[in-house]
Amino acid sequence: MHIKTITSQPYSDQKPGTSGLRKKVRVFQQPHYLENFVQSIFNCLDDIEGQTLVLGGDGRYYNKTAIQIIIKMAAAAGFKRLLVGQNGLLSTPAVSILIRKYQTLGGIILSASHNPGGPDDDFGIKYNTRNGGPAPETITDHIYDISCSLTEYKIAELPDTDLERCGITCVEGLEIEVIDPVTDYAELMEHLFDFNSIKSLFGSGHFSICFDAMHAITGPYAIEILEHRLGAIAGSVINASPLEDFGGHHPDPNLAHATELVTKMNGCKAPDLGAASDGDGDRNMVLGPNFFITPSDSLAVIAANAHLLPGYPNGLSGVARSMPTSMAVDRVAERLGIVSYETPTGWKFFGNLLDTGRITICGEESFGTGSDHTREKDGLWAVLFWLNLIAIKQKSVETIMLEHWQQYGRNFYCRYDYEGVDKTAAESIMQDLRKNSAELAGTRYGNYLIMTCDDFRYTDPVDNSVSEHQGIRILFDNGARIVLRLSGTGTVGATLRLYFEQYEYDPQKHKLDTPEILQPLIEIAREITQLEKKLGRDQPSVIT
């Protein structure tokens, strides 16, 4: 095998955020951009001689291309095998799992999750470790540390892979196997989930649902599962084949941007349950007719009733929630005598609590909703327990959700996203909050009382870590909330989020609309940082 070391220049800018290195695809086409981020990735990684590598993505644009580079630094950096996605197609979760059930030394994900795609829009590539999840903070680290100073890379002179069938290639010593994407996954799918008792509900001729794949990756696996493996009706997945614009939209399952989900289950014989997932399929949204599930709800819910489902015979160890997350599964978490532990948003701080035990659920107020069946959010596997919930129950997404409520109380929740907003103004606003955090405490507006203002700092229970400067919490009297953090999943501008929560026990409350039970806070928020005349906005970009 020829390998040729090319001589290049170390670039700046390839810190990677939340979730590894997203850039405008123009980025990642500057002369040996890419390369450089991947070799990057492979010096910073022991023992890679003789080792597996999983590799796939979204499909968004400039997924080929890549793969095919990435194939050939994988040979030259000694990798004795590569598992590809067919066509270069794997979910984010479907990586995570084939890692841990091959026991690779990790994979490479090529995605921007829900960020638009196509020539002018996003791509990304994130590195994930051996036990299946998004590398943590000290490998990310490491690996900018190396692309600092990266003046060369090793790639091999081999032919294209041919993508678009599924066996194994060998060439020179490396062994090449295209696989089905979606095979394992089902597979396993059908050890978490009674597929029996969900066929039975699709098979009784009175339950119906539609599933947006948006255009992005869970197209293939909503068919195969939903329509082929559990019997819904043909076209119950709606856009399903995956393209690498998404259709021209933006592949992020909320109520601003799954329209033509929402339009459905707000019309005239809405299907029972509809549902989305984002382009690399690890976030989703769950709807009833006329009726629509926060994140953190779905969260709560499915921490109330994983005991139920055979996945989950034994309850749960402990649930874990990114810090902007609402309460609600504290709730829960207290009333099951469990732990809940808050983390920052990310999750890779998910890791350490899921390999040692310590939790079984997981979640983020972001669409995102996991267990430890894998080490990424799954947006497929939250939809299919809440269709096995129902098949269990015998009863509606809305009343499952009203008698939660009842018998936990409500956490009246949004989120306000200012997009690519002016990146100083945005980190004005926080430092000015940081700043000011103790005079905050004691300040009362209206009705609301503010006992505490602070930067959340978490120190990982496992390895001990800090990861400091996580998001501003400002905490009233009431058990209300706002905290605003800084997104790290954009690529132009700075991403400024507000959250909003107010508990509400009292069961003739539950049905109130959220902006009038929340509309007290966003004024305060207002009041308090400003933002609309630092920002220049009088309204936020996406509420969710």
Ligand code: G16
Given for the second form:
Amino acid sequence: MHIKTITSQPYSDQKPGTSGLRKKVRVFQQPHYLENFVQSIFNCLDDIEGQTLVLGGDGRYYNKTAIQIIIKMAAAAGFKRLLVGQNGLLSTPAVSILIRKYQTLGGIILSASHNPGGPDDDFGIKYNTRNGGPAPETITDHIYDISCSLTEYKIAELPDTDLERCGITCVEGLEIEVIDPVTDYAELMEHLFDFNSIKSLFGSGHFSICFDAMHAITGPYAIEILEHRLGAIAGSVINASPLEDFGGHHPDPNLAHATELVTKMNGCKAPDLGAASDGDGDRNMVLGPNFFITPSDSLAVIAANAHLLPGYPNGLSGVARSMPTSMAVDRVAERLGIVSYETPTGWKFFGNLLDTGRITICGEESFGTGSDHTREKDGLWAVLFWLNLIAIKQKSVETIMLEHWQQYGRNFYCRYDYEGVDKTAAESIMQDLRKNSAELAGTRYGNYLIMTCDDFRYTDPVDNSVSEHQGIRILFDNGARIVLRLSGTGTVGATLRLYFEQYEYDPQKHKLDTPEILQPLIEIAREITQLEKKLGRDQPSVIT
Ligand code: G16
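Form predicted in complex with this ligand, following the form predicted alone:
Shown next: the complete complex, the earlier chain at its head.
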């Protein structure tokens, strides 16, 4: 195999964020930009020779170009075998499952997740390690350090690989296997859930689902599993073909962006379950007719009921949530007598807890839930969980949620996002809060007394690594919380996120509107931070 060494120049902006390197497509199209980052990943790994790499992406614009480049660079780096998704497609949870099943060295995922796609929008690249999970900060920091001084990369002179047909091609000692993206994933789901009882649910003729794949990667997975294997009627999966620009939409499964689904679920003759997934298939949203389940509540319901499902016969060893995620799952953990870990935002922080068996289920407010079956959050898995639960309980989404609140109380919750704001202004809001945190403690705002204000710091209980500045928490004496942090996934300016939470035990209040309950906290945040004046915005860009 002829390998060329190409001289390039280092880039100084290749620091991975919350989940890999995400930039505008045009940034990735700069000379040698993608190649430099990929070479930095390979240089960070010291045992490539003879190993296998999984490779695939969510099909967004630039996926096709990037995947051919990476195949040739992986060949030059010494990999012996590449497992590549047909047409370059693999969902993020599927990559994680493949890495684990075939014990590969790791995988590369081409995706900017829920960010929009197209020539003027976002692309991304992420490395997952041997355990199937996103590379931890020690590795991403190392990759970044390498990228800052990288001046050459290696690429094999090979023809482009035909990714349209599944099968094995051998090129001078390198085996490239193009695999069906869905098969291994679907097989694992059959093992975790009771497909027969879900089939009976659909077969009863009294139950329907609408799954919005948002023109992203989950379309083929949802069609195969929901329609073909479980018998949901044809057309239950909408926007099922992955498109390079996601049909011009923002593939983010929330009330603001999954508008087609939301309209259906709020209309007459709404399906019994509504669900959506994001660009790369790791996020999910679950809805009942006219009824929204917050991701934090979904996590709590999943934790409370996991023992009922075939995949979790021994119950849970523990649970984990990211710090801004509501504390609903903590109440379930308390009742079950297990630990609930509080980690920084980012799925990578769950990796060590899962690997050491400390937790079985974990999740985040950002529409992510998952279990120890993989090391990524898994959108379709969460939807199958709800389906299986409905089949067992023979109750509606709304009834399951109301009964859960009756037992545990309700954590009212919402998130405000100020997207694409001035970075310096956003950082100074965070800085000012840090400076004033001691004075804020003890301050009263109406019925709300601030107990503490701190900057979240996490010590990983497995490797003792410390992650600082993971978000500011304002904690009140009645258990309410306001959290502020800067997003690590945006590509324009900064995105400031505010999270509001208030617990309510009284069942009489469980049906009240979230904005009504949380308004006092929202006003307090405005007063303390003056953020709308400082950011020049009179309202958030998105409320979820
Ligand atoms: C990624 C991470 C998640 C994180 C989310 C939002 O999700 O995997 O752990 O919660 O970003 O992060 P931020 O608040 O920093 O924007 P995804 O679905 O984008 O890969």
